Each structure stands twice: as C-alpha cells, then as structure tokens.
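As a starting point, one isolated chain is supplied in structure tokens, in the form predicted on its own.
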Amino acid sequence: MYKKLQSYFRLAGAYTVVGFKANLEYRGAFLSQMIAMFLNDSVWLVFWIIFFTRFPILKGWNVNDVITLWAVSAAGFGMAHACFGNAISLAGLITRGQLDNWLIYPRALLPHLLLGKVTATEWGDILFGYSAYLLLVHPSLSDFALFVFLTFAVAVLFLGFSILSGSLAFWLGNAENVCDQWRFAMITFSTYPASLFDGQAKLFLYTIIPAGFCSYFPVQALKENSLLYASYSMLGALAVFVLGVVAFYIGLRRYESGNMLEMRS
C-alpha cells in the first residue's frame, strides 16, 4: 500500500512539472491569468474589510475572520484545481465521450484524468490565500501550520465536491449547466460568514452545499487553536471526496465513448 501510494505521489508530481512547464511557453498569458485572479480575490477582500469598518462585528466574527475564510478558501480551491484542472471540465468530458484517451492508462482511471491538466488561474487563488494570512492576520508559527493543514483539508473539499458535481453527467447527460451552477454556489457559500445561516440554511451547507466544512470550522480552529474543529474539517472533506469518487466509478459504468481518435503529445 505504501510503495502504491509512493508511486501516486511521483505520478502526481510529474504530471504537476509537466503541466507547469507548459503554461510556462505561454509565459505572459500565465503570469496574467494569475495576477488577474489574485486582483480579483482582493477586490472582494477589500470590499469586506470596508464593511468590517462601518460594522465591526457581524454576529459574532471580525474582520480578521473574514480575511482568514478568504485566504483558506481561495488556498485551497486552487490548490484543488491547479494541479487537477480537469477536475472542473469533468462534466463537459463526461458529455461529450472524451474519458476515452485517459482509459488506456493501466492505472486507475480517476488520477489520469485530474492529473491532466494545470491551470493558471488557480495559481493566484493559492498566492492571494497565502499572502493574505501571513500579510493581514500576521499568525504565530503554530497558527500558520495549522492554516497549512487546513488549507490542504478544503483542497480536498473542493476536489471532491468538483469530482461529484460532474460526475453528474453520467446519469443527467449534459450536465455542464447544472454542474457549473452547484459548484459556484458552493464557492459563493464558502466565502460569506456561517453565523449569518441558521437553522434550515445551516442544515443544507453541510449536506447539499457542504459549504460549512470551509466556511466554518477552519475558521473556528484557527480563531480558538482548535485540533477538533481542524479534525471537523478534514473529516467532512474526506467524507465529500470519498463520496465523489465513489459516484464517479458507479456512474463509469454507464460511460458511453465518443469514439474519437486524437494524437497526443
């Protein structure tokens, strides 16, 4: 099991090198990608620390809250689809019969396909994330670790509510719609406070949108130095990620091919 697991990780680390070194042909088109989403996420950083100003207390959280839910959910969206960028397309390749050229690889099929491709975008996530918490909270050591372990634990949130969501299109056929509008209400929930949801709306960012698991308890493990609350977070991503997985190759039965042939390089 070690020795298999050692060789995902190598996998996974040269798929990374390769996909970096080709968005770095495109060096400009990739630096400003990044740089735009980096800007982008600030602008609406800004927009909350401007908030925090007129009301500095929203049902309990700060400004400094606020920045810390946008640092380990922009870090860890990217670093989810950064180095598994097929991860957000997955429905659209489901749709049009394109898993073929990934089920020739004698590996299983799931690691080929989100290993694929590397995106730039999600780049400036994981930079904005990172230098908003070590620039605007300033953490101690033990603070940023325990950011470091929870922004690994949303990454796997991400991925597998993204792995989920498309794998959608194996039962609903064109599903790029549907799948795109779950996931952006996932992203929208996952940046705003979790004490303005209650009762119902609480009930569904842990089960629907599980939102709850990024907007939440990260937030709270890094406010209180909490172990359980990080504890919180990791279980629930893994619970979302397993779930993801396991509707992928359940629906990887009712794969149609579209009998396409391509070259690749």
Second form
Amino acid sequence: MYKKLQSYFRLAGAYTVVGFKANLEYRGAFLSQMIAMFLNDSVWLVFWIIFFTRFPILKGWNVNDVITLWAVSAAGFGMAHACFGNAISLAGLITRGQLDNWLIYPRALLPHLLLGKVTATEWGDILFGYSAYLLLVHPSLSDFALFVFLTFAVAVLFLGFSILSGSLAFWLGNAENVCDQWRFAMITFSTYPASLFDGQAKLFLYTIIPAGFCSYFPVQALKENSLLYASYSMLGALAVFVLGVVAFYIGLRRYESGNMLEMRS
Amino acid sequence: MNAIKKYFFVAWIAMRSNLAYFSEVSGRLIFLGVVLFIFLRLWQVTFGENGAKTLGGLTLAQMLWYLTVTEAIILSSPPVARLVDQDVRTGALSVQLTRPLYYPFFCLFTNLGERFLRFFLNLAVGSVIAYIFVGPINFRADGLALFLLSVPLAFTLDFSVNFLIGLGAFWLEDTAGLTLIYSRILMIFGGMLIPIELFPEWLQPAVKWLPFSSVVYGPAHLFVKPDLAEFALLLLRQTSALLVIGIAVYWVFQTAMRRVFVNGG
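Since we've got the form predicted on its own here, give me the form predicted in complex with the partner chain too.
Full assembly next; the chain just shown is listed first.
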C-alpha cells in the first residue's frame, strides 16, 4: 500500500514537471496567462476595497475578511486545477469518448486522468492567493500555517466538485454547459461573503452548491483562530471529494467508448 | 450606398447565424440568475445596514436594474480579440483580405450583429429576473430611446479596443492575457459591479472620462435615470474616445498589413 502510494506521488511529480516544462516551451504565453489571472483576481479585490471604503462593515465582515476569502478561494482553486488540469474539462472528455486514452494505462483511471494536464492560469491563482494573504492581511506564523491548511482543504473541495460536476456527463450526455453553469455558481458563491445569505440560500451553500465550506468556515477559522472551523472546512471538502469519486466510478459503468482517432498530446 | 449596404448584410447574417445557438439562452438564464441574486443580497444588506433609501443616487430597485443592464452589456461581448488573433495566427486573414470587404469593418459589423442579438436576449432574460426580484422601475419612453441611442457607440468602442488587442497577435506570442486584463478593467472602471457614484470622490472624475465608463456605466445609468444632459455628455465622451481609438486601429492595421506574407499556390 505504502509503495503504491509512493509510486503515485512519483507519478504526480513527474506529470507536474513534464506539464510545467511543456508550458514553459511557450514561456511568453505561460507568463502572460499567469499574470493575467493574477490581475484578474486583483481586480476583484479592487472592487471590494472600493466597496468597503464606502461601507466599512457588511454584516460583520470587513475588508480583511473579504481579502482572506479571496486569498483562500483563489489559492485553493488554483491548487486544485494547476496540476489536475483535466478536472475542469472532465465533462467534455467523457462526452467525446476521450477516456479511452486513459483506460489503456495500468494506473488507477481517475488520478491518472486528472494529472494529465498542467494549467498555466491556475499558477496565477495560487500566486495571487498567497501573496494577497501575506501582503495585505499580515498574518502571524500560526495564522499562516492555518491558512496553508485551509487552502489544501479548499483545493480538495474544488477538485471534488469538479469531478462531481464533470461526472454528470455519464448520465446527461453533453453536459458541458450544465457543468459549466454549476461550477460557475460554485465559484461565484465562493467569492462573496457567506453572511449575505440566510434561510434557504444558506442550505444551498452546504448542499447543492457547497460553497459554504470555502466562503464561511475558512474565514471564520482564520478570524477566530479556530481549529474546529478549520476541521469543518476539511470534513466538508472531503465529503464532496468522496461524493465526486463515487459518482465518477458509478458513472464509468455507463461509459461508452468513442471511435475517434486522435493523438494524446 | 452599396458599399455600406453590404456591411449591414454582414451584420444581419451574423445575427441570423447566432439564432441557431438558442440553447445558450437557458445557460445564460442560470448565469444571470445567480449573479443577480448575489447582487440583490449584497445591495439589500448594504441598503439595510446603512438605513438608506438611495445609494449613489439609486434606489435598491434602480440599483438592481442598473446591474442587470451592465451584466447584459458585458455578457453580450463576442470574443473579438480571440477571433482576430486566430485569423492572424492561422493565416485565415489572407483569405479574408481577398474579399471585397475592408477587414476591420467586416469584423465590426459581424460583431455588432452578433452582439445586438445577444444583448437583447440577455436584457430580456435579466429583466424578467430583475422584475421578479424587485419589480419594475419608473421607465420612460424618451429615457429608453436615449439608452438605445447610446448603445451602438458603446459597442463600437468596445469592439475597437478588442480589435486592437487582437491585432497584437502580429507581434505577441499570446493575446489572451491582454484580453482578460482589458475585460477586467472594463468590469471595474466601467462600473459593471458598482456605479461610479460609489467610487471614492477623488477617483470619480477620472473614471467617468475613461473610455470604459462610456461602454458600460453610461448606457446603464441612462437606462435607470434618463437625462438629456447626461446623454449629450456621454455622446461626446463616446465619440472622442472612438476617434482616438479608431485612429490607433487604422494605424496598427496598416502597419500590420505590411507584415503579411502570403505564399500560395
């Protein structure tokens, strides 16, 4: 078991290095995409800074809380998809019968498939998340350690959610549009203060669109230095991840091979 | 006359070919619904916490309708820069140049045809959602006319900047980063997320004179608060910005054409 796990970590490392090198082949494009994503996230912070300059408190949240929210969401999202780049395009891969490429390898399908693509823009998200937190929130060492843990929790959440939403394609056929909309809702809700929502909307944030595990618990954990909230965030993320993996393997039984001839790049 | 007529046909054909993708509307409904719901909650809470009847001169209902229009404008934008970039990189531009159409005008009218259709669909869907959330606002026929008159120049201005970025493909490895940066600047300084009246006072005059506000804020503000003097000022800003950017487009296009080499057989 230990040896198998070690082998997968080595495989993950090798894929990341190869993917990174492939991206660096077009150095200019890689850097510009990374910087663009960094700036994209920064623009949202500018919006919130303008907003909180005018209205300093929003249902108990201040500008630092929103910076923390954006830092943890962006870094987590980036970590989930930087090395596991195929998670975002899972629905399309299933619809077009492109799982065939991955089914022929003697490796567990899902982790191998997810590792197959390194995305340049997501490195910009990671860079943004960590630098925004360090430069704008000025955390203590213990806060920073907790932040790192929470970014991993959020990464697990987003990865699980991408697998779950992408797996819809096993049942719906061409599910790319639905999957995109669902993921868009998740990302959008993850980047607004959770305190804005109550009643039924709150219920949605912990079930159908589980953004609450990103927008509420991590921020509260860092605000109150609470390991309990941090563990809620990780537990919620793991639940979504397990659900995603189960949905993928159940759905895989319905998968029909494609007959498209193509080279895997 | 025929010279102008053919471009209107180009716009008409672009509009008709886009009608084929009507299923996109359902996706847009979810997208707009999520965004407008979040904006509604954000501004409901902000109005409530400040005990204000108006913020930045707008009531809560006007604020949501304003945001509906800004979203409709932003979401209707076709990927001009990407298309021009592709034409340049793939060499498809050489085919376009053989047509009896001036390439920038061909792109402009294709863009306008496509964009007007998308815009009115977005506006229709967004209006239904806004109506359900906050009810109607005090619409006036002359106000709607001023709004409709301001939209074509706004779209032309936005197109010109995107076209200019797309032409960057003659010199740059990748223009996707620049496109993303422009779209985000348009979102924030165009007033898509927050009306310019709520920006810090020292920033407002500069933001109002930047071309971005003439694309988004200007038309949207006229929609909720029509005013003849504001319309005249917007028209002045739009035409002066268009003149400057139009000259830049002409110059860059002429320079780029000197770099085109066609090897054919």
